[in-house]
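Starting off, we have a lone chain in the form predicted alone, written out as structure tokens.
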Amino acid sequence: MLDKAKVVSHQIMGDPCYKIMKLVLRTDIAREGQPGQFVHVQVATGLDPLLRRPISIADIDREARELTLLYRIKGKGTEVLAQVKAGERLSLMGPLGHGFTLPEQGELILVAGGIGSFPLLPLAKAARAKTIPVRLYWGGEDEDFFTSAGLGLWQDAGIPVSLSSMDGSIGAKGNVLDLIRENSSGSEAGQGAGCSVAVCGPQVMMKVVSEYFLQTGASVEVSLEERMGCAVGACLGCVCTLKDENSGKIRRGKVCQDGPIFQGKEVLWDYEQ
């Protein structure tokens, strides 16, 4: 779907030196978005920048028609995002790509790093409105990142939440998957089996705590990004590694049309041709 979406808020979240921006648009695509889908935002109206820029979905409110959008100002194209106010209207392809599954039973376990957490809040709320036991295991900077990351959000969710900081500010220090090895006795995070486990954030965490998980016979998805040009499969721009399971072959794997979200077994993190 294409839709010119009316901006109902717009603002920077926390301490500015983080560069996290929070943007609210009304548009029909709420009433479709999936968690772990994205929109592809057209960010200006003119040629500088020319593409869009992929936008993963941070929250659905399909009554107000209601999409939030987290992202951190790193480059060109979200500059220049970021200078839109509220009640301009921007250009949204989507919902693109597939989301995540939710699980018919069993705890989810959902893994961010950094803003990994964003992609993550709709499928943790969308699990909690089916009952389903779900905690969010989350490493970043410090203190000041997670308030400015969003974690109001998750607490105002209800949704359980363990921190881990690289300088030990709040929560445990160290990074995330030592943190869920210090929780994990006698929890599902332990057992495997019967599991699911949500996975977003830098490539090389979500490696380690991918094959992490599936050492412990857990169901694992993971959420990953590349650049993307056109976003829809044609300009082959995101293509990742993947093996099929049964087969044993190696595809190539579109991460906008295929993913973003993939079985945590079948990608090849350090594959060379």
Ligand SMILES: Cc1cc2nc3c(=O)[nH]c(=O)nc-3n(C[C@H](O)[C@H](O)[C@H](O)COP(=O)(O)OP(=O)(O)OC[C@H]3O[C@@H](n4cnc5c(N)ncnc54)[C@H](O)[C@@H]3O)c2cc1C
Contents of the next structure:
Amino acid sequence: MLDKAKVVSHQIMGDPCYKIMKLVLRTDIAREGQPGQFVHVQVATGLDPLLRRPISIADIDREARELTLLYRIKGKGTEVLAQVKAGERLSLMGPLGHGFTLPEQGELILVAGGIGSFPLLPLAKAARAKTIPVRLYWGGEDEDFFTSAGLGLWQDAGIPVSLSSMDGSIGAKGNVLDLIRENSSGSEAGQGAGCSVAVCGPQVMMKVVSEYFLQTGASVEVSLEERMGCAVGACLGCVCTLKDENSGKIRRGKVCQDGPIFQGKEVLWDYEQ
Amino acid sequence: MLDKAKVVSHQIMGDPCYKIMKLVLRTDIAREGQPGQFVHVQVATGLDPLLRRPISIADIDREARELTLLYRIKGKGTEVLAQVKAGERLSLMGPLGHGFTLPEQGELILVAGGIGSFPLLPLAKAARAKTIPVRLYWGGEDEDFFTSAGLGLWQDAGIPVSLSSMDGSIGAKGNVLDLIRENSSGSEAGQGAGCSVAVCGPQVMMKVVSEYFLQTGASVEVSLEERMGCAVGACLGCVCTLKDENSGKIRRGKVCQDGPIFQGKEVLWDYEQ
Amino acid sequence: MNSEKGGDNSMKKINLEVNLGPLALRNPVLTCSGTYGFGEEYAPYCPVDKLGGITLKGLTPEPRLGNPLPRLAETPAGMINSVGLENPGLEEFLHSYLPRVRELPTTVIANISGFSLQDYETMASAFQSGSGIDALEVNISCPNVKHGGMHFGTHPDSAEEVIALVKKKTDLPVIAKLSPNVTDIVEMAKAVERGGADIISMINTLLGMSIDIEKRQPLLANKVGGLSGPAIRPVAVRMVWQVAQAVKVPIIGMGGILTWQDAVEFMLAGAKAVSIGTGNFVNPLAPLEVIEGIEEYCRRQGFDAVEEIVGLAL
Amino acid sequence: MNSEKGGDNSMKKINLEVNLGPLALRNPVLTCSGTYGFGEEYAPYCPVDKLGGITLKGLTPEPRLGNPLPRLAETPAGMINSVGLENPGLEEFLHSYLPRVRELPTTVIANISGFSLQDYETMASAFQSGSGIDALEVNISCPNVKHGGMHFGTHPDSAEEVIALVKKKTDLPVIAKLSPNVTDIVEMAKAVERGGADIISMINTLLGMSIDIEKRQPLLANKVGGLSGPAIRPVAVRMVWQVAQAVKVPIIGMGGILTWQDAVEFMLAGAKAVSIGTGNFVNPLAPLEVIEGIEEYCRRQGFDAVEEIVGLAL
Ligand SMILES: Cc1cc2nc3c(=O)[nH]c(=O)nc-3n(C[C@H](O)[C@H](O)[C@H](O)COP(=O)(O)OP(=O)(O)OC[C@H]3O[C@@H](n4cnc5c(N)ncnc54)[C@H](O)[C@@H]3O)c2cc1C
Ligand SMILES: Cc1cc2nc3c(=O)[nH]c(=O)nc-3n(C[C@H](O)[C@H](O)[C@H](O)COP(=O)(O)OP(=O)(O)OC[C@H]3O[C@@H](n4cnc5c(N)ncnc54)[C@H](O)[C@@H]3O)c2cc1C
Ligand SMILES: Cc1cc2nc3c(=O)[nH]c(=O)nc-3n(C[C@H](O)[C@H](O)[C@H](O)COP(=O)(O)O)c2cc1C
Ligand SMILES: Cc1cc2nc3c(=O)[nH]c(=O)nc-3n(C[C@H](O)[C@H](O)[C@H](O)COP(=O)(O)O)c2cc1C
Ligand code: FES
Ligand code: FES
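Taking the form predicted alone as the starting point, write out the structure of the form predicted in complex with the ligand.
After this comes the whole thing, all chains and molecules, with the earlier chain placed first.
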């Protein structure tokens, strides 16, 4: 759907140095959006920047037709987007891609690195709504980062969260995989088979976390990111490399259309050419 | 001077269909600006549009360091400019070019076509301040145009104004040259020699008005317009063609640096190549 | 025919049909190869049955995984891409894609590429009238591996040869797609006309590069890529204008079209049809808005048929 | 030399000097011919004594009134111009302009153009060391009237010949300015290197056109014009990157530089110096900001001298 969504609210979250924005939009896209899907946002009406920017759905209120986006100001596109004010309109394409799978049974473990928590939030809420047990392992820089990146939203939703920070200012000191290893020794998390894992964060982190959980026999989904042109599968700008489990055949997957959620076991993380 | 001028106020004037804006800026450029000079305004902070836009100084308040610009929304650049809000800042280069000459003696006759009245207003006020007799002949579309284009500003300044409109809804029916011819029969305006004339408007209008007054022996200045790149005389994008009165030699004048005000008798209006 | 005051034109029907030699289009607006997938991807946004036609992603005889990532980077008013001709290959296309493509309710142009004359021959032979494809666009901007990587599209003799070969092997209308990375575009256009091209489409992308100054390496994994989008429009319009004066075959103009005004520029410069590429990424409704805008322009300017405006700025 | 954590670098002095063969610049930032007049116009905005140098408006033997108006049109992230080499001519330049130019407290490069070999000979002979001009930039993008308007800058043999001639007639460092409107920029660069060019500057403008759809005619009176500004930067960076790998002479990179980041792109691609043209129109302080930005970039990335970053993305 292409929609001129109305900006309901738009503000910086927490410490401005993290440049994390919360953008709430009123749009019919909220009627259909699923956790893990994204929208393609036209950040400027002119030609600068030219291309739309993909942003994950971070919360959905179907009744109010409200979509929440959380994003970090990174470069020109998000800088321009951050100028948009409540009451103005933004052109959105969406909902795009394939979202996460809600497990039929067993626990759902979410693993986030940095702002990778954003697309996991609606998944956690959906799991909650279906009384699927869910918890989040989340690695980040320091305490202020977590508060600025919406830790409160997770707490409000009543999701158990374990944190690890690089400086040890909150949670365990170290990266998120250390945290998981620590927590899972003996617990069902690490035991594999029955549980489902959803991972989102920097590529290196998703790789190691995915490999770790796959070894335990868990079913793993990862949320990939690539630069996008069309976001509908038409330009082949955003592909990743996949290996068919059975045939071993290597093929490309379109992050925008076949993903951004992929089976961890299919992703070839370091494929070049 | 390059200055980040603060927007004091910015609003549409009169009937919105004429798309005429009044923009008041606080800037040190107001300390130096002269009637007939202009500023080169960066309308967008991004690349769209890329080039600055030249706009004449329409009023100067040296004490308050305020510069007034009046402009018509024409294309993309002025559309983007029109979005700027009070309190924001605009990058200005100026004051640029050479302004009008205030006559030492005799009457000053101003002739405007359409929004050509804008750069004439500060000249009229300067003349007024020096008790030089001054009047304006102004041709436009219809009554609403004049009110939207700042007729009130002229009346407030106490300048005698004669209007002609194409539809006869105000003033004389017809163009501004008809109006001048009518008014000047027998009066000093048409008698030439002693009086100074300043003309601004569409090129065809400036040409006929200039030729008319030159015949009467008046000294005529015209305000030329060309698309501009640098606005400081560095790119040769904006030239006009001049003929030296005595030598007959043809040369280019830079509208931005040598003008925008030129001697009517020097301008070759229809020179091609 | 050309009076702006000609009564109430607001309801006048404009004939939007254009005839590109053997190829007739219901309106002059196409979409570009490589930006419109296989015709279904944009369907939820822009109904293809309203378009003059679509051009499929470039195909080669063998399947290709294309270039490594990243493949895209944004540039001022444009973008560079190095997709590297990722495509399912001829066999898979015919088997899995063509059945759906032939159901598309619009004119469909296949875009074929190759790295040798043999490749082009294989591709051309596979497409004949009745196959569900209405015309063949020949992308000659690929390196010719047999000739040390020199490009077919930058040497008039090679270009002529490729087009003549394709023309011999298919009975479909043949569109020669020109690369702008040449000294003399007119020479290239004349060469493909000699080769028998029924139509010329232009321009393909300009070769460009962006560098990541923090990583101190090119932004694209492939280092160089093709520059497209509004940034290149002045180059494209200039080339169409030059070629329109030099050849008789009809021209499909493309390169940076985003709005109907952009499309009209190309038509006034001599293009009989236009094609939208990068513009779809910005505004998936661009093709529809361009069609409506061209129609309204004709109406306002007092024309009865869109073909009347072709080449008016020559 | 290259550690981002190397202590407090905030005050470290960076050596900004660059050596372009026989021409040494105090910093790598120049301004482009045709966009900086004769060096005085921008003085109230940007002190020339801070610049690496300036390039004067293109000069020809005879005075030229240039092309009719309009000469400029804006395009997406760029502009097209057809000034048509308006200039006072050699004699008037030497007489009325040079005395002021030689007082400019910076390196001054004269830019010479011609429509025949004779023209270039005349121009080159007029400039020798000690005349107040520090180097000669040879604009070879002009039509050669004797050869049916073919351009010196698009044929390697002509380009080599022009440069060799200029080189013979002047003892100043000779900069060959390349046109991007060619199939093979590397071939052109090698040709001017053979001709004896001390330095290569690139790129000149891309040929472009815009059409006024209401008037149904090209926006520029001259119909076609030169496209400059950020829009062309990817093409310019790509060409510098290609040429830097193929020749030994130092390169001055230009084409769409507006910010220091843009300048660093060119340097990483292999340019030893950069030049700002259209960027001045947007931000007259661009050259200063670029110098400061490059310095700060070197500091932050742990380099001691700006020359160290040249070609790091090759
Ligand atoms: C499916 C998907 C969902 C996303 N969801 C979110 C989200 O919920 N919140 C959020 O903050 N960000 C999200 N992103 C990333 C976001 O799209 C980029 O940060 C944004 O496009 C950067 O644009 P920019 O103009 O600000 O930065 P640019 O100036 O374009 O680039 C700044 C840096 O960001 C990187 N970058 C640019 N575009 C992308 C891209 N598409 N993917 C990855 N890196 C990129 C570049 O490498 C560059 O170093 C998502 C990306 C994808 C593909
Ligand atoms: C010295 C000078 C003083 C000016 N003072 C005023 C003023 O006080 N108030 C005012 O409303 N306008 C003034 N103008 C005209 C104003 O600069 C243009 O209207 C404006 O630049 C148009 O920009 P745009 O992007 O809105 O339109 P564009 O999309 O750029 O163009 C719209 C139309 O305006 C014409 N145009 C564009 N640029 C210029 C230009 N530089 N000169 C003439 N025509 C142009 C084009 O032909 C085009 O048809 C002045 C121009 C000059 C040269
Ligand atoms: C992502 C992308 C992929 C492309 N792939 C092809 C292709 O496979 N074959 C081809 O002939 N042209 C290809 N092109 C070029 C376009 O068809 C078109 O000629 C060019 O992009 C200029 O038009 P635009 O500025 O409207 O995009 C591609 C362009 C883009 C942006
Ligand atoms: C208005 C204008 C006039 C120019 N005149 C000349 C010239 O006389 N000689 C020349 O070699 N290049 C000339 N150029 C080209 C510039 O020197 C430069 O190569 C080109 O504009 C690319 O740089 P930019 O994108 O930074 O402007 C001119 C460019 C512009 C915009
Ligand atoms: S962004 Fe175009 S295919 Fe994914
Ligand atoms: S605008 Fe550059 S010389 Fe006048």
